[in-house]
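First, one chain by itself in structure tokens, the form predicted alone.
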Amino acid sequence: MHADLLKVQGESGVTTKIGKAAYKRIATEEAWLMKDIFDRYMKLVETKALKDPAFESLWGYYGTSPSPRSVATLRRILSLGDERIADMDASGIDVQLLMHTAPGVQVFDAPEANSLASASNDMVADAIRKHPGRYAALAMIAPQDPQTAAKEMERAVKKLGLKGAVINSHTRGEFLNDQKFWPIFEAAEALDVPVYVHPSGPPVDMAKPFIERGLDGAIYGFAVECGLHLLTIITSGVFDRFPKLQVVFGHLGEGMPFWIPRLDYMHAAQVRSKRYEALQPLKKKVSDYLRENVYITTSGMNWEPAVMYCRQVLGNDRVLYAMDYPYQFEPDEVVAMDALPVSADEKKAFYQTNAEKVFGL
């Protein structure tokens, strides 16, 4: 367990005393990288072989920047050890779940995409075996072969415990409203798994304003790409083949809880006027899929207002804490999430019960 009342000093310098709690704080988008990954990451991005520019300004960041932003990241997203359980400690999260960041295997042929996602998929099960009751874990998997995909999603859930699966938003441009990727969603629903799709850079179209103005990143472009692939698998009708599948997004479903009122409008209003062959007909409104099949965590966006919006709209059995380390490890949001101004039984809720019911943990 924590230490009562431990120090920690986040990114920002501010240090903050963590106290225990009457329940179990589990931090639900915590992100991790294989070495060998990160290896050919940087050989991606000296080569410039991928030609994606998003991709190319995320990871010449974090893997050749000198910065101490940069440098503290890097060594913590690498670690399965003794540094990540002892912040974790220090901060008061008792419960990590692992999940690889972006962009995954998702920038390899499917060939060495599955290969490196069946092997991190073997490590990270290895790290919950050496970590009992600290770690839980997302399967990483390759959409660029759907099939084998879902073959391996049902080999991490079956055989190494995994929870889920997560999928780093598009895949080279493509975004899972396609229908050709739907196998990974059938294969979700039978395993009565979620899927965590988690945000990447922008796809080669959508990134040059946002990387020319510094906002390809965590700070708008991820929301930007991400909150569109949320609502892309909405309107293709997604939930209405698969009404049991559960997906989550993080940073407050990217943005789009604040927009219900307008994305239920015109969307009924687009629909109706049959303007665009890909809007059909869907049996409920955008607002009713994501109240009933999406869960949202609070990565990046621990502010109360904006949570107890979320909660508001969503219902409290919708909203999961997660911290969003290493990227933004800031202690005192878990001092600021201690302090919703909720009931016990709520508290309990987010920050565990909500997590255990969705993760099966």
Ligand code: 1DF
Given for the second form:
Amino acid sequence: MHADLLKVQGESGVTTKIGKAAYKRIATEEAWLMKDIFDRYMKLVETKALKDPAFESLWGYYGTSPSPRSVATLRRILSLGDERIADMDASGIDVQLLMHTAPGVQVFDAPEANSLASASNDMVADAIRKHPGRYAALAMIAPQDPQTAAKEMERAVKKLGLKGAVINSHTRGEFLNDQKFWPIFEAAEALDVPVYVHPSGPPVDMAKPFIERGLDGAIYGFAVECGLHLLTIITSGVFDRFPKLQVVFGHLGEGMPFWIPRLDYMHAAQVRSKRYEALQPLKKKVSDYLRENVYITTSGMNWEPAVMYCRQVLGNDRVLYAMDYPYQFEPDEVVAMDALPVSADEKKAFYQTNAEKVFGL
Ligand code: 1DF
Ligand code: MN
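Now the other one: the form predicted together with the named molecule, given that the block above is the form predicted alone.
Now the complete complex, all chains and molecules, led by this one.
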């Protein structure tokens, strides 16, 4: 199947160059980093001005570690040009859906966050024009200023042709269950574009037990924080208020599909017993929202048993391929997903047509 046997250097070493398939491979959670924003991150790491240990752990590592992994990741994530396209060609990726890496502009004060967000959206739109057919992108917005964020999303979608917005999870410890953020959801629903909620390091109140054990990052801390974020979006009633809204979560929904029986059982039980003021009745079961308002991508989790389970419990049309380039640039995982035991039509949906539909590509 993969006739071209040239060697390609992925993150963990040499693998086989991957050829074209009968479907387009669209990778839907692919990170880039604007250099101006990286420079601002490094200032914040040096001065420790944020007092945010997970942020300092993350960008202290990628910004200063001499390890081959961090040096290669930083070089790749800053590129929207030749190196990225060459990596896509080598790993069989036809299209990357780009999103600005975590924590985006969510660590800056609102005026600076707004101006960097719109500059980054202009920059990524420019890269899309320079490489026709190879990129699409989500808009970066600054949730700390919800009204401006909603307007920037509209500008990015209508004027720049971007396909929705990314929010890099909590904004200085605040989650999207807070109704002050809901103008963003209202705008997304009105524009008929999805909001991708991507992980970030755990907020200050949550970080200590993760960081002291080295588990704050993509190994698990991201999923705990972002899975909690998904659950709180559901339990706060966002989808009762905005029933057509669609959100996207990576890393197989940050584990939440695995929790379906307990989420449904315990949510109903605790609402019935009125244990918490914050847990009010919802129109549907927790799992209904997972199936009707949430798409999940396979970023970092391209492992057949887990992918097949999620397809079974959420539906084939709810699970989309993602690589998580450059953080998990493993071309062998494309080979594994090419071999998923599903029909040709379902494989095309997984890699291509689900993404075309959800993101309007
Ligand atoms: C890492 C992974 C970093 C992901 C990320 O953003 C990130 C990592 C700073 O491995 O350090 O988005 N990820 O999506 O898994
Ligand atoms: Mn990612």
